[in-house]
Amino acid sequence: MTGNDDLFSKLIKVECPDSTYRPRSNPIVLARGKGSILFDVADKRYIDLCAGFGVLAFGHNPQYVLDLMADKGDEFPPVLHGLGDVYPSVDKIEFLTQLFAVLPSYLKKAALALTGSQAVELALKTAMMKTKKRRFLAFEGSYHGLDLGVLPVTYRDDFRAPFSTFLRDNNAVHLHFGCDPSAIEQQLKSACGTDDAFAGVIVEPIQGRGGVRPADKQWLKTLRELCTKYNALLIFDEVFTGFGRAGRISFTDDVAADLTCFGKAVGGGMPLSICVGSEDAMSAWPTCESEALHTGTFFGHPLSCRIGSATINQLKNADVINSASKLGESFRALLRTLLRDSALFVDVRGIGMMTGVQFSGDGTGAKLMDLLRVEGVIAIPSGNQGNVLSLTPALNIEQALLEEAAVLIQKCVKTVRQ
């Protein structure tokens, strides 16, 4: 096998240049992992604090996955495709039923998808479908997805401008993250009645990409509130925040959400999303009799159930969401001491095992992405500015391993140059 600079010179010949980060030196291919260890093609180990932007809960290549993916000699094994929305299969069926399992009991239906977008597109067109209206509520540093369907509630212009002669302008508008409830009151009453009305407020529990922000418990409940005397949906996107992450399933335990969007760590390393909803809002999708309304074919995907159920019932065990939310807490702990006394560093702050390490300064974040890939860590900026350090490492990581990575990370702020 050919070294890092070699491979990755083969990349850029044949991709996109918009589909994978160009660093400016030192690029990595990675080749091979387990837990939270990876090596690129030259052998070199990583601390890996992304997990996949959090879809690998478990780590990479967990033992219950290649259990299901190992050659059992079976002379008719499992279905690997099937008709997902005509013929369903056994795997499908199974997933839904684990998922519901572990979800409040209002949460009555789910359609599946393969990404974090499609599945926010599922509920903002449920959202539209049960209201009649066409307009969403969203948020400053709100990330949804980069789908065409979805990009008009994705907070950052960067993203939205190039298609702006495709989008129409006030399809969403965006409020500060956690703002005073009567921002929110004034934009849904005015509009309440008229062609303009709201369908939804979406809103993610803990602001991801916008740099790990978590919203205030009260301040969901009276998004609740407002939605049920505005006539408008509210939506979570749990995409990144759910089934572990946040030291919890869903925040829909606390508030309820009559949409909430999963994906990342519930399909276990595997392509696989859901938009789940109350019987109330799901039902304004018809009967499907002849052809599906919104389908794709690998919705539903028997081998990502599969992954997906086991992934569940990994997750059952309140010890495992319990002791990494524990372990995130010491985590964040041990960086606050590490830190304290960096003139860049301003704020530690998270839920469960997800942590957002902020700097002064605009791109510090991505600065510091760069110098742990030579040191040995991987992980990744947030923030709109780019100023905050976004590790969301699988929830069984090592101790061992979050202190050697905190070291790491210290010695890497020393070295920042503004």
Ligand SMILES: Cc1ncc(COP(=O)(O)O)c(C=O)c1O
Contents of the next structure:
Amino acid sequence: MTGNDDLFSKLIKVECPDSTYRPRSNPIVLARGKGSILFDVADKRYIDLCAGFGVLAFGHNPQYVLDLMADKGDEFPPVLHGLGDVYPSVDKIEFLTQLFAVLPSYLKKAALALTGSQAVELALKTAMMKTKKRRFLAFEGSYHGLDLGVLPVTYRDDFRAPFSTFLRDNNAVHLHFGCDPSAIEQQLKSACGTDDAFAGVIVEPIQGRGGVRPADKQWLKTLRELCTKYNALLIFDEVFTGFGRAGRISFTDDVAADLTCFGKAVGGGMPLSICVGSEDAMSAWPTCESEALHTGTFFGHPLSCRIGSATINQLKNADVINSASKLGESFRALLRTLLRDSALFVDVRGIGMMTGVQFSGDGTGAKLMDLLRVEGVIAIPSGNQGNVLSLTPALNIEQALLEEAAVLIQKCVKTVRQ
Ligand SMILES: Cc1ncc(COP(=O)(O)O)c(C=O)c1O
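Condition change, the form predicted alone to the form predicted in complex with this ligand:
Time for the whole complex; same chain goes first.
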């Protein structure tokens, strides 16, 4: 059993039906990769315009990661697992030191986890402990993960519906993303001083899975002012955008969020996520003198931290982020030119190396994903109607690969059926 179909059939027999996307035809099983090129088990080549949901800032198997993983011949190599919240590893301490060297100085304390959802959960818990309140204001189109603790703030009802009886306290209110600040003020003001007051406002500076929708900087600044006025914490969710994807390390350089969440790129391909906050916000947590109030067996995993430190180093050493932004801009310009005559084409937007191509017709992005796979391009849909093609390649993808992929996207757009 070595071909794509055979291996996929094997998977279907043993995996929960919800765990892996099952295309109607041409399933693939990925096998090998370097940079922005992948091969499936049948040795078919793909240009990767997804980079593991934006995780792989430097593509597959970058040399700095291979070097770190190489056997150095030590009799006692660095620990692979210490005792997370009990006895810390050198790698965790080094990672946290590197982290704060690239963040604005008002951010002082961090809590580590493994996934984006877990980082958001940490932020929600922090805000609840700090304010002693339980409700959150979030925005339409937002995606903050699918764990039970964060489902209330993630926008889509279909993700919540099967669990609605468990989530019935409905602790989140969703307003239009980019709405008139008066609508936000009205919510915060009317609840202020009551048991229903808001613990925090959570926002993605650029909605990623919502369809690559950037927030206006001034709007984010107004959120800051309103949170201060009504004693709610401002929480940024930079899980997708953080650490280079959106042309910068963090939006907290511009707007002082009380808490921000990182995931994806910061671990360089390893599971690592972070909730970072101001001293004031993070002081809500008690000092751990016996058992931690919030921890997990693998939180602050040494190998993730080691690769995370090296990834931050890579991002800050070279002019990677600026070059990626320029490349992203020229990619968007090329896509605009190639697609402008298509009746389905609506818009190309994005920032840094984060691009969304919006089409008319629900599900067009999803249909394109299937066509592109056959043409040898990996890309996924986004947007609440699946009408956006989300393109988040490695920051160091070669221009020639972007050009090759753009032509294939044009070809698929010509053949996609409504
Ligand atoms: C903005 C944002 N927050 C949170 C998450 C959840 O991250 P994870 O899937 O690692 O739990 C995602 C995942 O796409 C995301 O884009």
